[in-house]
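Just one chain follows, in the form predicted alone, and it is written as structure tokens.
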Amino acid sequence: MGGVTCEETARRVAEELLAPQAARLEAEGAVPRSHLDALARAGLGRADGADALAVLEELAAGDLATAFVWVQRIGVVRWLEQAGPAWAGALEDLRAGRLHAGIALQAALRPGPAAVVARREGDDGAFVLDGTVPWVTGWGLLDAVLLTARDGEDVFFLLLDARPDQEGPTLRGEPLDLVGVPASRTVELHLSGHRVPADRLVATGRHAALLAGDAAGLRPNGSLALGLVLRCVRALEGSPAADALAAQLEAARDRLDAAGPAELPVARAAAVELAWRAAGTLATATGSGAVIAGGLAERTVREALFLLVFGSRPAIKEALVASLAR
């Protein structure tokens, strides 16, 4: 990038494409894919480790419903660096945003019986699955979605095919009507006898061993959160309330960055507490025209009630609700 960082180069897209078109694009209900395909010319879909976060929370500060669908990829990357050399060609198409991929690993990583279950299938060991996905993010954007499947205690990892010619019977995405990201092109995704080719089984694990571990994939998405304080806080600039958010501001990126996995949830939930202060200073500040839709500061508080749920888990729930009852 010439001497120009990822956080930079970011910035600038956030501030030039993404902030510009927020409301509109919020309103018509739907995310171009020339906005990813922006981002990934810009050469951030290269950006790892600390760059990745720094782009995320910028992104987040121009639109969060396109960072939200942008975040998605980070988990996939992740699952496909550690699948060996057969992923190798995908991992690239997709950090050169030539792919374009999402990921819904709840479905069976989640406590209790899987959302989704898998059978294999036929000579060619196929996979049929059945059940719903409750979230996928970016249904009609994306190329590919990284799902997750179980059979009993085993638990597959595969790569759907998730082109808009890919619904049918088989396969259908159901909007979800968000208060927040309605933009996101969130959907329920639902499968019912859908036959995914064996080649496409990327990873394989064990339910328990899998759960144990859920806790350090959480730290990417406390970027989203710290987004939309960094929004309010440039916002708010040149005012007491500023400096006060971006000193807190500064402090719940350190604890996150901190934090190892047992102390990840109570971080993450500190910085959407965050995200929730700075979306209330910001719509009092800016006084009765916070209520009126389609500002900045009424867009700011429905994406800050979004995070307060979106992305938890027990822990966070728990430390969440304990915070904000004080």
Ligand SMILES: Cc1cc2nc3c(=O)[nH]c(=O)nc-3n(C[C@H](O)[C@H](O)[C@H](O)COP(=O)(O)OP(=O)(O)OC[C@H]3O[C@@H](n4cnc5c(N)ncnc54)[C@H](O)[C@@H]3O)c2cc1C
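Mind giving me the form predicted in complex with this ligand, seeing as the form predicted alone was just shown?
So it's only the chain below, everything else dropped.
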């Protein structure tokens, strides 16, 4: 990208493409595939580590629905990287933007009965899946979903072909009527005897071990909250409120970056609470017009509501409820 950083590129794409179209896409109900292709063409699929987080923050500042679909790839990349040479081609396709993929982790991370049960069948060892995944984002838009399914304590990570032509009696996405990020194409996914070839198995794990290691992966979603704050800072530019929020944004980002697994839930809660207050600040500063549908403040408040509950964990929820109720 020459002398231009991926963060600067993300800001340009967010300001020129994502933000101007966000309200219309909400009304239409779907992030288009062309948005993901544009992000990939800009090289943003190759950003990793701290760069990927900075990209995410800029995208969220422009349009949270698109950023939310985009963030799904971070988990997929992580699992494919660990999966070895057999998945190197898929990994490169993902980075180059030839493949767009999401992730559905409920069967791996929810305590109690599995959301999706897997059994192996036939000589080829194919997986047969039954169950319901309560939230799957990007449905109908993405090529593949890294879906977790369980057989007792064993968890299977399967790269499920999710192209629209795969839908049928065994695989059905039921759209959810969301008030926040309605364009994210989030569905409840129903699987009924759905066969997945054995060669789609990316990884296996044990349920208790995955739950125990979960907190280490909580950092990326925090950038969605930071991005919403960044949007408010820019919208309020020149006001004392913008300066105050900008200082808190730096502190929330530093805290997330410094946090280990033990501190991440509380750092996530703090970032979400800041996004919630920033959205309220923007609405208040906007005035009565903020309650008219289709405006920036109104959308930002609905997106902040989504952030209060999305990607939560018991420790995040506890910290957030305690802090909000103070």
